[in-house]
Structures are given as structure tokens and as C-alpha cells.
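Shown next as C-alpha cells: one chain only, the form predicted on its own.
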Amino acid sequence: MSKALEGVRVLDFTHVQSGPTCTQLLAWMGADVIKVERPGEGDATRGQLRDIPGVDSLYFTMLNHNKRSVTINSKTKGGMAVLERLIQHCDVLVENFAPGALDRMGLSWERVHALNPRMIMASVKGFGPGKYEDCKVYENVAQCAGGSASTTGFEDGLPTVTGAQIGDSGTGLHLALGIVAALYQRTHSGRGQKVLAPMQDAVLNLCRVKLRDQQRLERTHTLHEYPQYPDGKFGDAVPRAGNASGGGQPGSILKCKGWETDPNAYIYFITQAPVWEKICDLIGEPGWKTHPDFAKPPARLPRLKQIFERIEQWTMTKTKFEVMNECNALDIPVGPILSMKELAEEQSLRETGTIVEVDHPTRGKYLSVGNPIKLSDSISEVERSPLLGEHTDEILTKVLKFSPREVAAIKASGATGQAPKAQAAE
């Protein structure tokens, strides 16, 4: 069974997170992933949050799957030139130096363009064009400049980043998806082109319903699905929210069987509108069904406060697997405080390719994350990650086609990093 992308090849000059979790998504699909490192150094993340001395660290490994290594020095002549080469053999290229470092090296989109016109040339930067476009950004002060911390928190609490990384991999996931979109646009053009996706646009795409209540609260001066309403005060921007939905079902966080010792023994329950009266016979409220003060979804929204604490007290007396299981019967919808051990152990996930396990030859056997993205006719199949440049002889031998001659001559020169192996035997 062919990939999706097979036959895509990609030069992957992204290190850290945002842009490996790009390349990486394309790697699942089924392209040709190259990834360009330093000599001696490589990412950045081989090294951090080392958990084994000497070992690629776990945040390598889980974002660099299924790419191979190739080192080149750009700094040497023959390292530009073995780039250019590769810039001339494949379909798209991804950056996310900080602003202006391609130019510097030699590799504008001018340059890139003439070298090869059907090259996409897709990066990711901090800021949009604009008086910030130079500025480097990082995961937190992503979702702080796209609005995400601003509604994330409580109310009489800091502003607060949230533990998924939006601003990194949420911003890998948005440019995949213009790098697809402009290889089929290529498809009838011919043309290459350049993809953008900034981080502080792609948070605030992913917090678009929050733009959305900015919108409502200018018009109406309040919000009723908050938990400011209708005691507290609106000011002139959305609030946090604390754990409210924010949206037309309302929904709360709520202690469950053992929430003294466990941290996660709570469950999120919405009460939608449709299943209320199943909800008032569960929780033994069946008076409420017909109450004026309960009975309907408007008459609700100022008592939510005491509706989630009677519900509470029911919960309390389940665990959070009892109350799932009890509310799914009856179309309810809940969910379960599920923690990263949780998570890792549940059998589901890895039954799906969800959660895999990989075995590495320095680190051995780990897990991580599979491609959550399922196609039928394209089974993703997670491999291990690559050593530092541990391709880079197939690389220059199979896909550039130099002679080993010439591949002596390259490694002679420092362009790689790496000496000739006879003279590494000396």
C-alpha cells in the first residue's frame, strides 16, 4: 500500500518543536523527509531534558520520527553547495530560524526559487508582517501574543498558558497543512510558493471562539455562559472563564470518589440541554424538570453555580470511571480527568497507533505519540528516529548521485563534518 505523500521529498532545516512537528506529520504520511543538521551538534533538543547521559533526549526522539540525518557545515563552501543540490532534488523546504537567517545564509526565496521554481518554501516565524515580525517567539509567549493566556485561568488568578502546546505544535499542524494544500495547488500550476504560518495567528485561530464573545461582550456587555454572570462584573475584554465552557453547553469540573489524594479524580460534565431531564433523574432532582427556575436552558444559566454543586454531590460518591460509564448510557456527555500515566497505559490507544512504542538503538524502548491523523489507505508507521547524520552517506550516494570520489572530496573539506573513513582509520 503506497503513502499518501510518497514521492515528496522534503529538506528539513526546523529544529526544537514547531517545525519538526511539521516535518514529522509529513514523515507519517509518507514523504522523503531530510533533515539537515549541524555537525557535531545537530538540534538543539538532542540534548535537552537528557533523562539518559549520552542519549538523544525524549524530546528528539517523539518529534523527529521517520526522517533521516544528513550534517552539512552551510558555513564551508562545498556545505552551500552540497545544500543547493539537495534545494534541486527535492519538493519543499522548512525552516523556522529565527527572522532573517536564511538570507544570511545565502538562501533567500530569490535564491531558492531560481535553484529550484517548483520548490515550496514553507516557515514558520513568531509574527506575522507587521511591527513585531522580528521578534523571536517561543511555545508560552505564543499563546500569550495570540490571546490564549488572556481567557485561560481564573478569574482572580494570573493569566495562564495551558499544558497542550498550542503555539509550537499547533503551529506545525497549521503550516502541514498549507504545505499539502500548495503542493496540490503545484500539481496544476507547476509553481512553487512560499508557505507562512505565523505562531501568534495560528493561537489565535485555535482561540477563534474567544474572538468570537469579544464580539458579543462589546455588543451586549456580558456573557451569560460565564461564571461572571450574574453576580460579577464585565470589563471591556473577554475574561478568564476558569473552567467553564464558555460556549452554548454549559460545563464544570467536578470532584469525583477520591479527589482527597488524587490530583485527577475529577470529571467534566456539560449539562446539554437536550439530556437535562435524564440529568435530574440521575442525580435525584427530578423536581427540576419542571421548575421555572430549572426547566429551561435560559432559567438555568444564572443558578449554574448551584446546579454544579448538587451535581457534584453525586459524582463525589463515583469514581470518574463510574460516572462516565453511567452518563454514556444515557447519552450524557462527560469526560474524565485522564493523566499522562492514564494515558499511556490505556490499551485503546495503542490498539489505534496512537500511542506507539519505538525501540531505539542508544535509548532502547519508549513511548510516544503515533500520528493522529488516520487515513485509511495510508497506515502511518512510526520509525525511529535518526542519529545524528547517520544518512548522510546515502544521502549524498542515492539521492544527490555523487561518486565516491567526490563524496571523499565533500567530507575532505569539512562540508559534512565528517572525514573520509580511511582517514578516520588513521
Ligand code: CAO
Second form
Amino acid sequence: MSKALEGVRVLDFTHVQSGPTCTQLLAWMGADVIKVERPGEGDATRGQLRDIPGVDSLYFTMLNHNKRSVTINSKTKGGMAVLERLIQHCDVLVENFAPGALDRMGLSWERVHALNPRMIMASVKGFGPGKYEDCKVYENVAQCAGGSASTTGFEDGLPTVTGAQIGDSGTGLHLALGIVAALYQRTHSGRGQKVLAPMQDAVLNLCRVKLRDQQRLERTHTLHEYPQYPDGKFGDAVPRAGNASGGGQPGSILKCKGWETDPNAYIYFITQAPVWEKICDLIGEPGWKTHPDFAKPPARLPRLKQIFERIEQWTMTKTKFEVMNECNALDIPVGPILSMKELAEEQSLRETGTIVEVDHPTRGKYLSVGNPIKLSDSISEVERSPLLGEHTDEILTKVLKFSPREVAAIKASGATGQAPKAQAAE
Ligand code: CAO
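Now the other one: the form predicted together with the named molecule, given that the block above is the form predicted on its own.
Now the full complex is given, and it begins with the chain already shown.
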């Protein structure tokens, strides 16, 4: 079976998380992704948050599957010659250096475009053009600058960052879509183009419901589904909404049996209007089906606290999985709070390849996420991440077709590092 992006070659000049997420997705879809790393150290994440001394971290391995690694010192003449040859042999260049770094290297868009007019040059930056465009940005900076932190957390608490890496992995996803769109446009235009996904913009795109609420607030000075309604006060900006639903169907996180000792014994319960009568029967409040204070959604909005307290009396008598089973049988949407431990052990996620066990020559076996996007005619197999410079020789000779003499000269110039030998896992 062929793969969706088979035949697409990607020069992967990314590091840390945002860029590597993007290129890993492209690799999972079948692109040949060649990751360029600095000789000796490589992507900084190889050595960050290590759990095994001297072994590539899970941070690195889980973001760099299905790629080949070539070490090139771009700040040498020989290194730049290799990079320029790579640019001529690739369809896409992806990078997420700090603003200006690629220009300082000598690889401006004009230079890249001149070397390969079909090249798609895709970048993650912290901010788009404007007053912050020169700033370096990490995940939580983007979450804060993109509106997520201001709107996450509880009314009486600090702005809060979320565990979902919407700044990095979220932007990587946006960039991947931009690249695929540019590849498609190139089939008609014959030309490459620049693709930019600023992290602030990507986070804001994911927080669009809060921009919706900002405008509703400005018009009506209140937000009826927020916990601040009806007793609290609204200011001039969208407040933090705790665990209230971001949509038109009120929801909340409720305790389940065992909550006193289990930090994840909770369920998200949505009081979806079409199943309201079933909810009333389930929790033992059949009278609410016709009572004027509860029968219709607008009447319920000022009473959400009371309603969720009553539903919680019922959920606290069940485990989260019992609530899930009983509610699903009645089409009531609920979601158990699943811990990472529970997810890692979830058999159905293993069966779909969303969680995979990968074998690595120095690390041994570890768990990773696999491709969350399922294509029926393009299967994703997760292959281990490369060791630093593991494919340097292969890229120089087989992809770039340098002669043995040229390869020797490139190496002698210090432009590349030696590929390390894989060691057996202990
Ligand atoms: N050979 C030689 N030099 C290399 C090289 C190679 N193969 N690869 C990178 N370098 C050099 C760069 O040219 C740059 O040198 P100069 O500063 O002298 O021009 C240097 O390495 C550092 O690059 P950087 O500035 O991108 O890295 P940093 O660690 O200082 O900053 C980060 C990291 C993430 C803050 C920054 O890259 C950034 O803001 N990126 C854009 C936003 C982004 O993607 N953030 C998400 C990161 S994950 O949270």
C-alpha cells in the first residue's frame, strides 16, 4: 500500500517540540523526513528531561519518529554546501529557529527560492509580523499570549496553562496543514511558497470560542452559561470559567465514587437539552421534567449550580465507568477523567495505533503516541527515532549523490559529525 505523502522529501530543520510535531506528522503520512542536527549535540531535547543517563530522552524520541538524522554544521562552508544540495533535493523545508536565525545562516527565503523555486518553506515563529515578531517563544508563552491562560482556571485563581501542548503541538498541526495545502497548490502553480504558523495565532485559533464570548460579553454584559452568572460580577474581559462548558450545552466536572482518595474519580457531565428528561429520570428528579424552573434550557441557566449539585449526588454513588455506561446507554454525553496511567493501559488505543510500543536500540521499549489521524489507504507505522547523525552517510551518498571523495572532503572539513554506533539496550 502506498502512503499519502510518499515521494515528498522534507528537509527538517526543526527542534524542540512545535516543528518536530509537524514533521513527525508528515513522516507518519509517508514523507521522507531528513532531520538536520548540529554535530555533537543535535536537537537540545535529546538531552532534556532524561530518564536514562546517556540515552535519547522520551521528549526527543516521541517527537521524532520515522525520520532520518543527518548532522551538518551549517556555520561551515562545507556544511552550507551540503545544505544547499539538500534544498535542491527536497520539496519542503521546515524550521522553527528563533526569528532571524535562518537569515543569519544565509538561508533567506530569496536564497532558498533561488536554489529551488518549487521549495515550500514552512516556519513556526512565536508571533507573526508586528511588535513581538523578534521574540523567542516557548509553549507556555504562546498559551499566555494566545488567550488560553487568561481564560483557563477558576474565577478566584491565577491564569492557568493547560497540559495540552496547544502552543507547540497545536502550532505544529496548523503548520502541517499549511504545508499539505501548499504542496497541493504547487501541483497547479508549479511554485513553492512560504508557510508561516505563528504560535500566538494558532493558540488564538484554538481559543476562538473565547473571542466569541468576548463579543457576547461586550454586547450583553453577561454570559449565562458561566459560573459567574447569576450571582457574580462580570468585568470587561471574558473571565475564567472553571470547568463550565465552552458550548451551548451546560456541563461540569462532578465527583464520582472514590473521589476522596482517587484524584481522577470524576466525570464530565453534559446536560444536553434533547436528553434532559432522561437525565431527570436517571438522577431521581422526574418532577424537573415539567417544573417551570427546570423544564426548558433558559430556565435552567440561573440554576446550573443547583442542578449540577443534584446530579453529583447521583454520580457520587457510582464509579466514573459506571456513570459512563449508564449514561451512554441513554445517549447522555459524559466523559470520565482518564489519567495518563489509564490511557497508557487502554487496550482500544493500542489496537488503533494511537498508543504504540516502540523498540529503540539504546532505550529499549517505550510507549508513544502514534498517528492520531487515520487514513484508510495510507497506513502509519511508527518507526523509532534516529540516533544523532545515524543517516549522515546514507544521505550524503544515496540522496545527495556525493562521490566517496567528496564525502571524505566534507567530513574532513568538519561539516558533519560521525554517526554513533547503536548500543544494545540494557
Ligand atoms: N549548525 C550550526 N548552527 C546551528 C545549527 C546547525 N545544524 N542548527 C541551529 N544552529 C544555530 C542557529 O543558527 C542559531 O544560531 P545564531 O543565534 O547564532 O543565529 C542557534 O543555533 C540557536 O538557534 P535558536 O535561536 O533557534 O535556538 P535557541 O535555543 O536559542 O531558542 C527557541 C529556542 C525555541 C526559543 C527558538 O528557536 C524559537 O523561538 N523558535 C521559534 C518558536 C518555536 O518554535 N518555539 C517552540 C519551541 S518548543 O516550546
